[in-house]
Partner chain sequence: MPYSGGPMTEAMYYVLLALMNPNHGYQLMNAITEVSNGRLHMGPGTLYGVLTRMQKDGLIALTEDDGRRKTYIITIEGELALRNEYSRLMALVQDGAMLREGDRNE
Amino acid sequence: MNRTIHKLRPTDYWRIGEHESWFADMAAEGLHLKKMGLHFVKFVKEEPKKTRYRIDISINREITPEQKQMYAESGWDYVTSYGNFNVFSSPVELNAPELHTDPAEQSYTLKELDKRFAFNAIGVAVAVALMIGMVAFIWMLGSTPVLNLMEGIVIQQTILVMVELYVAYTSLKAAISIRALRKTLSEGKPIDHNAPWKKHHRVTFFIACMFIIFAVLGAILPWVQIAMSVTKTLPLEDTDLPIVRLSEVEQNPDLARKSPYAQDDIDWGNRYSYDWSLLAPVQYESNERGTVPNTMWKGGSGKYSPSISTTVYQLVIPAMGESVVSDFIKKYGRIYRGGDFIETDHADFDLLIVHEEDELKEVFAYKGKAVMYVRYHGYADINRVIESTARRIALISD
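Output only this chain's structure, taking the form predicted in complex with the partner chain.
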């Protein structure tokens, strides 16, 4: 009975001797090489048989029928190819002559491959350098690198860069190895057809697994982020969400909701969104607007209509709290309004920075795992905003 067995393909495909001895050891266990796929090597399970394997580099991408024919006449049967690497096999008892009896001559067969690999390695290196530059640029957008990381904008790109770095590393390794092999051959030293492969296999298997995990992670993260994202209209009554409500700051029974942006069942002026990212798995953002009848803004700009918004993150790494606060200030802080951002000691926060300018009140704070930014437009005292922030941040700070 013939059974097909798939094994993960070693990533160091340029190691000729190791592959030859691996195939031979597999054949001795009854696994006979059938095909080299993109990611898997296909073996057919049959009777164990002592078999020699040789890998020959063809100058052109495809091996010529003439070459196959010539090898077959000497007892070497063509098995499979991957790139310019062609695998031939011969039963040990046939005692077929070696494919290459002159290492110096064999080194000439590597010349084209050597050139191509070197060219490839340089190309990949340049492409990766460009990608890194691009990601670094995205990362530094708005000069808020930590926040960009929290929001997950750059995580995927960073993972992609890691994957690309690995690809660059592999092509560089391939180029260097082939160059070295060409040199040893030209010095008259033949390829070791029984090179030990086990250690390399373990290492490349581990690296390949990491590679797959990273690649899959990079591919699914944005989808997870989109899938986890929810936006809802804020209920009128209080919630146990870690967001500061307009009513608890205004403390005015006459306060009514103002809904200028209601659309698609969501009141965008009075909403909260939940988001997820790898480094900040709990994120809330809210806006709320209200009016108080018969009250006007001082300065005659119409009816008094206070508003409040909250942005809050629960971090995986609490040590990043201070950096997130500083990026919050850079990204959201109304610096152009003037006035100072004052750091204040407060028992309920690890860090508290407030900014007050006329009716604008901003609170930046972090405590434990939680980072919070509250912006309030209205006439209530800033201490009420701070108290509410303290109460809300305690909900997710542990």
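In place of the form predicted in complex with the partner chain, the structure of the form predicted on its own is requested.
If you are looking for partners or other molecules, they are not here, because only the chain is given.
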């Protein structure tokens, strides 16, 4: 039984002479062309034979049975097609006449393909330009590009843009190469059917592998993020999660949980979420609400109900910590008016910035690999928030 061998297809499918030479060399090794796929070429393992291969262009994607019969009568058997390129083979000993004996006449067969490739290249370039604009808009959304990068969506879109850029590059290269081939043929210079292919094949093989890796990565990243994402109700007892708890800041034994909204077995007023991204593989976000019986807000606006929320990232690149803090301030600090954002020296942080205005206390900090933003609304002293932040950020800073 003949064995089937698959090889990665060179991406420069328009390099006709090199493909013909490659197919012939494979046949000499016992690998005979069977089919060209989108990314792979299928060969059948048989006895080595000296075989000539020729590639002919047709405007229609499928060659007719009558055309195949006409070529067969000249000694050329139809093998397979890829796009507008049709591959024929003939044993060397048969000495079949060339499919095209006049290069100038052959150049006319490329006229429509030349137009089509040029049109495709323009279309792909426009599509990529629009995609780049969309990604740039998402990246700069809220003027927090680094934070958007950490959240992962931009990375996925950027990978897809890189894939599309490669497609645009190959489309443009194909259009330029076909036009150059037309010019060469019109000058009476025939295609080199024994063109050296090994060096270029190694380059295109590497590029094709990188393209596949990026394409697969761009496809699976969203699913990985979805699979890794978890939201749960915060337990009443303390945990080893790197989030600041309301009880450790309030330090009031009468503090009780306030649950304003629950759905799908999750208390959304007291919950934590875990997420993952390529540049921030550990991400936590939490919010917690409480109430203290027989205690009112100053000014009589209602029962005292302090709250706290935490957002924390563990970064793959610690040097990005200061930029993430800056984007945290841009994203969350603009919500509130009044007060100053003060940078404070503290032994437990690489950077500490605090913001305080009446009952609102905010802490923006990073240490090592960890970046943390804590927003507390209540009467506890800001130093308690800072101390709790220092304890929690140390859990994931290394």
